[in-house]
Amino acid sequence: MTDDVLPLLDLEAISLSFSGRVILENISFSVRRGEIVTLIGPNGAGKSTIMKIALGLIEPDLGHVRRAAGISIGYMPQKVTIEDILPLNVFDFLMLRIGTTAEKVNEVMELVRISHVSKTPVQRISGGEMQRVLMGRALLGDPDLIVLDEPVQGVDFNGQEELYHLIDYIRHEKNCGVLMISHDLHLVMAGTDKVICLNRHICCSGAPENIKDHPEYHALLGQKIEGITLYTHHHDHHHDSHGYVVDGDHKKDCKHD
């Protein structure tokens, strides 16, 4: 296989427990170059734990994590809090990354479209601009894979749409893989190659157009209003191999209030 075909990141049968509580159970997926994979799920589903395993910050109890040889990974956190008393503009903030250069910072600022705020204090830029700054920082090392933790956190609807378009542009421009973590189904569904519905185990996964009719996918939907999905999921059941809910010895469709 060529390098473009081999996964940048491959998780196989990952399981993890803390203090006897199952956090992740039998999680398997991969991310390839040029591909966007999005994890969705409610709070407590294990999304952040998967992110930490992908970054090598946590070792699973069971399973295997394989990263491509020599891989470089960029990470974008949900947010960064910077004290008002710290005199730090956007350019200087990006220059804090060890090993970077002014030329590289200028290149990245242009890529994520924040050159116009380069001399603005980071405490004074908008939420959308700050998310672009954090994305720019993740790109400074020319990563093969970028991990984005809730990249549209605190951004209004129009800003979210722009950020998702930017992520799509970057993966093509840089030919990098993207592992994106979210709790939203709207917008993100249209801008990803593979969606993984997670609630400690993988409820369902696949291309958005292929999983929209899957029983487990519908188990994650609360209701739809004007084309925007409102996301709720209450996980108090088990599933058979066909994706149906098993209640004792009975099989039924998965429905949620």
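Definition used throughout: the rigid core is the maximal C-alpha set that superposes within 1.5 Å between two forms. Residue numbers count along the first chain shown, from 1. Everything numeric here is computed off the predicted structure, so don't read it as measured data. What changes on going to the form predicted together with the partner chain:
A summary of the domain motion between the two forms places the hinge between the two rigid parts at Tyr75, out of the options Ser115, Glu35, Leu57, Tyr75. The angle of turn of the smaller rigid part against the larger, between the two forms and from C-alpha superpositions, comes to 14 degrees.
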The other form holds:
Amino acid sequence: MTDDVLPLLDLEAISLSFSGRVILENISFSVRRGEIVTLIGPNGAGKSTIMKIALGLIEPDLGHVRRAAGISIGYMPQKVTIEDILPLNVFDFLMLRIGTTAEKVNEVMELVRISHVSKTPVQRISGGEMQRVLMGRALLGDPDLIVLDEPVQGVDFNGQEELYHLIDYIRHEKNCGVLMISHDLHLVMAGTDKVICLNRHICCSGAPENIKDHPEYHALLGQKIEGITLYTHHHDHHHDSHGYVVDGDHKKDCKHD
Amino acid sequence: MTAMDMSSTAITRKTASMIDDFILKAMGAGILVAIAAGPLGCFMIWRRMAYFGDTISHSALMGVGLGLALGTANPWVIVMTCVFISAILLLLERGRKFSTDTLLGILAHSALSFGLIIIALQESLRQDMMFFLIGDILTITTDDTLGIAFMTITALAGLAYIWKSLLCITVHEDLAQVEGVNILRTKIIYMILIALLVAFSMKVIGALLITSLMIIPAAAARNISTSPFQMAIYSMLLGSISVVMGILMSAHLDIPAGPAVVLSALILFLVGWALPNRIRV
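Other form of same protein, the form predicted together with the partner chain, not the form predicted on its own:
After this comes the whole thing, all chains and molecules, with the earlier chain placed first.
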């Protein structure tokens, strides 16, 4: 029971700056079992950084990160480049997961549909296949929490839909929590429970159906034109050269103080 | 003298020199070094750390200097010096103020200069520097060989122990950390293994050339390997062949053994890369 009450991951008032430049300011959110939380925001908004803080890879200047005791985490980094000098096929790459077995690897390869490239060098598979391989690696430790940094990057439209369905399926099947980064809401919409709109601070957050009409979301991610999201970045508040939010014509419903 | 006489004389001379005790000892010690250097070198090129090998071997010269000052030729003085310098490197790397390249450059040459000055200050022990730089494999004693055998066994056992963790870190450090790999411990063990290799192979190949015995056979093995483990095994084999070729060349042509071994490795490397490429087919 306590499993469902206590979040798998809880971030409280996280702030971080690098040499005087504010990267993240007062970020709080949590991820519960069976829940998909999506971080959206423009490039340089600090999405990957907050994810690394959540994973314990970076220490924040202020705030606390709490991960439920004893949980297994599956992580899919944004980009994994393997040098040509290292001879490594897809199967061997997946076998690198500590504590995994050939049986589990074969099972996961079936699930993410990469069995056909099992013996292919990782340097020779397509971008979309690589994303599925990385997804497979994240799933190998029977994770309670899956953290995905732009899982559909470099994947064609059909592939994107397929990957999002897979994430949704796994969430239900394994009852795990999912934290992921995405550029826009289009395809994630259906599955996501909570969207956090990030631009160094949390601009707005909530259920996707509320977010999509939220002025901050539109301001941050631009207008939709025939199903394509343009990443033009119209601000309704201003950031100075250090990234601090400075006084501007804020919308009334903007959440930051 | 007939042609037949001449060739049989040549064969006799060759056979005689081949079974010479010091040649066999040299080959034995050299092969032991190559067996450790191959797999350790594979990680060095996978991790793009070739310069790291140079830093450790430069530190080894500082260790030699300190050893001379203390009046001992004990390889453990060299091991400790190398570990000390690498520990400084690991600490500074975490600060992220300078790139690893810069740090390596600063540490390597400072340690080298420090070592050279200490060696120069030993009035009574003004040794030929060349010995420390390229080794003198033909003077290997049974005791040396025992020391090297200890090093090789330790290096292989140690590498087997950290193999998966180190490979995991090599592929993606953040991913490895999230998956529970102890990054710092793995890196420290790898560093100590390199320090051991460098310290115990000073007499075999010298501080200047040991990095090449790690790098070249490993690079030569790349084209014929389809897995990391295979590449490690092939690098041992190619390194050992280079040692045998180099020592034979050295004995017959009367050239220094260390450089002859390195050039033999280079020939194998060139042959390896001239073969049809297996990964791009």
